[in-house]
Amino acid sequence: MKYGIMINEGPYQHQAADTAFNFVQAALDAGHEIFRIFFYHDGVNNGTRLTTPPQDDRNVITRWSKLAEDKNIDMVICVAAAQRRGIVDEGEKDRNKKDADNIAPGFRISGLGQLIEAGIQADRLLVFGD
């Protein structure tokens, strides 16, 4: 089965994201295929290299980052709701004039299209917050 994934939550506020990460890696380890994890609404936050959790906690961010390294998965953050929430990458950053970009490895944005995409390709298109 190829899934599609959409995530609605941040990081560290809700478990959607804790709950969409194992999803994805007991639907990988089952033999299935993830088409793209779309992170949309303050689910981009999981895609901002300048989160610092506490060295008892997990670090959500690195680990969607080496998920996305280790299982080629496209991760994409939506423009608009990364624009409002201080995400950048190298583009938007000159785009905008900001002097930093923030996004975090294997995280790349981009428009709603691509969440249109995952919900035709995939068999599946799971949303995981509200």
Second form
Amino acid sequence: MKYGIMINEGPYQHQAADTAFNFVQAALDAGHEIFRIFFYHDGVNNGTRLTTPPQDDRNVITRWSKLAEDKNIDMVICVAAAQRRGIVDEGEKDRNKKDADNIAPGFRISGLGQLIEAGIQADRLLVFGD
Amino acid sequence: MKYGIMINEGPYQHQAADTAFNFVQAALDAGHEIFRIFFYHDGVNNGTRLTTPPQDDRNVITRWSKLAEDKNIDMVICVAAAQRRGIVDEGEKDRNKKDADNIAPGFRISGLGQLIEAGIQADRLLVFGD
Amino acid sequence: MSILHTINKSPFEKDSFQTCLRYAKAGSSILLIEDAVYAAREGTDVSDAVKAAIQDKSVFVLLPDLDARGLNSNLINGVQSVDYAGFVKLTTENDTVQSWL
Amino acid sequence: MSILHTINKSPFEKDSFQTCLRYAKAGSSILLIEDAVYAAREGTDVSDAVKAAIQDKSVFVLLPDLDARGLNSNLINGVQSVDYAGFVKLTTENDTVQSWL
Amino acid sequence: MSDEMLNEEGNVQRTKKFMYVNRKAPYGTVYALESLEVVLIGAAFEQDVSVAFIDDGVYQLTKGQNTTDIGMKNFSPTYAALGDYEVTKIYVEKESLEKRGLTVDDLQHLVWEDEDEDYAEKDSIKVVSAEELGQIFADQDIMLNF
Amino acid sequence: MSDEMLNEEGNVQRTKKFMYVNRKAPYGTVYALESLEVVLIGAAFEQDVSVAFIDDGVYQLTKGQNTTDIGMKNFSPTYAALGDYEVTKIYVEKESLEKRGLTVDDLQHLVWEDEDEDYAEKDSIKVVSAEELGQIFADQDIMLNF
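Hand over the structure of the form predicted together with a further copy of the same chain; the form predicted on its own is what we had up.
Every chain and every other molecule in the complex is listed next, the one we just looked at coming first.
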């Protein structure tokens, strides 16, 4: 089965990103396909590489990056939501004349159409949020 | 009267940062003093300079930076909350071996003791959150 | 010592409103801000609770938040509107502020 | 078409739980996750509502979330525990998933 | 392409039914605004789109919103554009209105032009009971709750 | 310095009463964890500290929390350290427990050692009614709600 996943909250503040991660892991373990993970609202904050969480806690960001690399998963951050919240890749950095970017490996920034497309292409679309 | 202000939510997702800003403006207009604004939980996300909000909307971040400069207000971001969420100044960048920082002008990163001190020194401590 | 209670959540969505009413003593003040301003309207499922609170407490509503939500009419009798300057004044007139989030 | 409803909010804190019960049709499935797992316990103010739901719907609870909260005992009879693999299985057995946040 | 479209591999694919469910008040949180952005973008994809407003979501549609004094963007005029984007099925839950002391007259009057009937202006908002809306939900392919 | 301290200008300043009010369940959101971090840091400041658990906040203190299968850090053992930080006034609201079908036996047994009584071990948790807790709130200088 093909899944689309939408994540609406940032790391640590809400459990949504943790639950989504555990669900995605279990879906992959069961042999399913993850068509796309779409990060919206504060969910875009899952895609910053600048975090340094306590060493005795999970690292939400690097966990996503590793998953994307290991399983070749498409992880998309909504551009409009990212601009409001300061998640920037190299293209956005140049476009908006910022002096730094902060996107984590495995994430890409794109439009809301990617969410709709996930709804169309996937067999199931699940929302994790607050 | 001397105020301490605590802000627990990031920009745009919740109104907390907007209400706090409007309150602080009104307090200053009435001749009161803002001893410190302390950003905790997702509130630390108010302190990134990488945002590019829509041009027809308010810019929560630059509004804070301008206020800090114009009125010389102490705006403190909690270091532990910032590390979890990826808000980084130059010192944190070096300490945690990051390749970029993203803190906005007028903010500084420090410990939770700054919140307690605000509670002790201020006549009123107000919490804005979710 | 007098307490100013603020509530910023809709009374229909979260328990903050009910808990604030449980804790606000006679003589204290309650200020409805953000999504809590919906509680200031007449004819809702919570308007009786607000009217009961007005009997022995002062209930205020933040006008800018009410205007934003398009519902600045048909308010419960006795709910007093304030702007941000009024919000600041309330914090000076009370000894502490408790934020029900 | 069958719907899997998920709820992730405490029934005491937010209205998501009550609204989900209002919308879940007979024959549908409800999965309690995150802070909603508290609704799975016997003897709470909402346990009667959960028992009523079990009469014509399937009610599940995410065991890892229950364990995390230290309350994996005294569950309402008929509430079925699942792990993340079971959560995934429920999404395959139903046609759509509605997240009550 | 009325209810079919080509997918990535060029195969014919059935149009899907998308339902956007709004449960949160505007301004206190950003969900209302960012949900509206999804609906508008989604409208370009030629799917079967519906929007529902229940619980505090009904507050999104109130008339006369004026955000000048809170310094936030007033996005409520955008709802009136939904008809132009061919988003014409807008459901408002009756019980949620009643609980809040509201009637449909407190809400914006949203319309769309029916090109099959010489562009006759028709109401977009349907006030429905939770029971009726639940039946409509049961018929959807994609449920997006905000 | 029992209830006085020097402020920045070197003047004697009264110790303030800080009340931390916890209303949210653990793990679903971070407030419980980050609130605990504030209380622990605040304990070093020689103020008069109290902590209250009401509404879903009472769930923070449940015994036997095991987060292995959700992959989050279990911070519940830290509550047992509050006594060592001289945080000894912990109030739990009776009505909130009852509504959730809980008794004090479902919660961790938190204690502190009273050095004035030869380090006798005493209970930190007091179960109080909302009425009683409201009186305690009325006596505070700083209220921090989480």
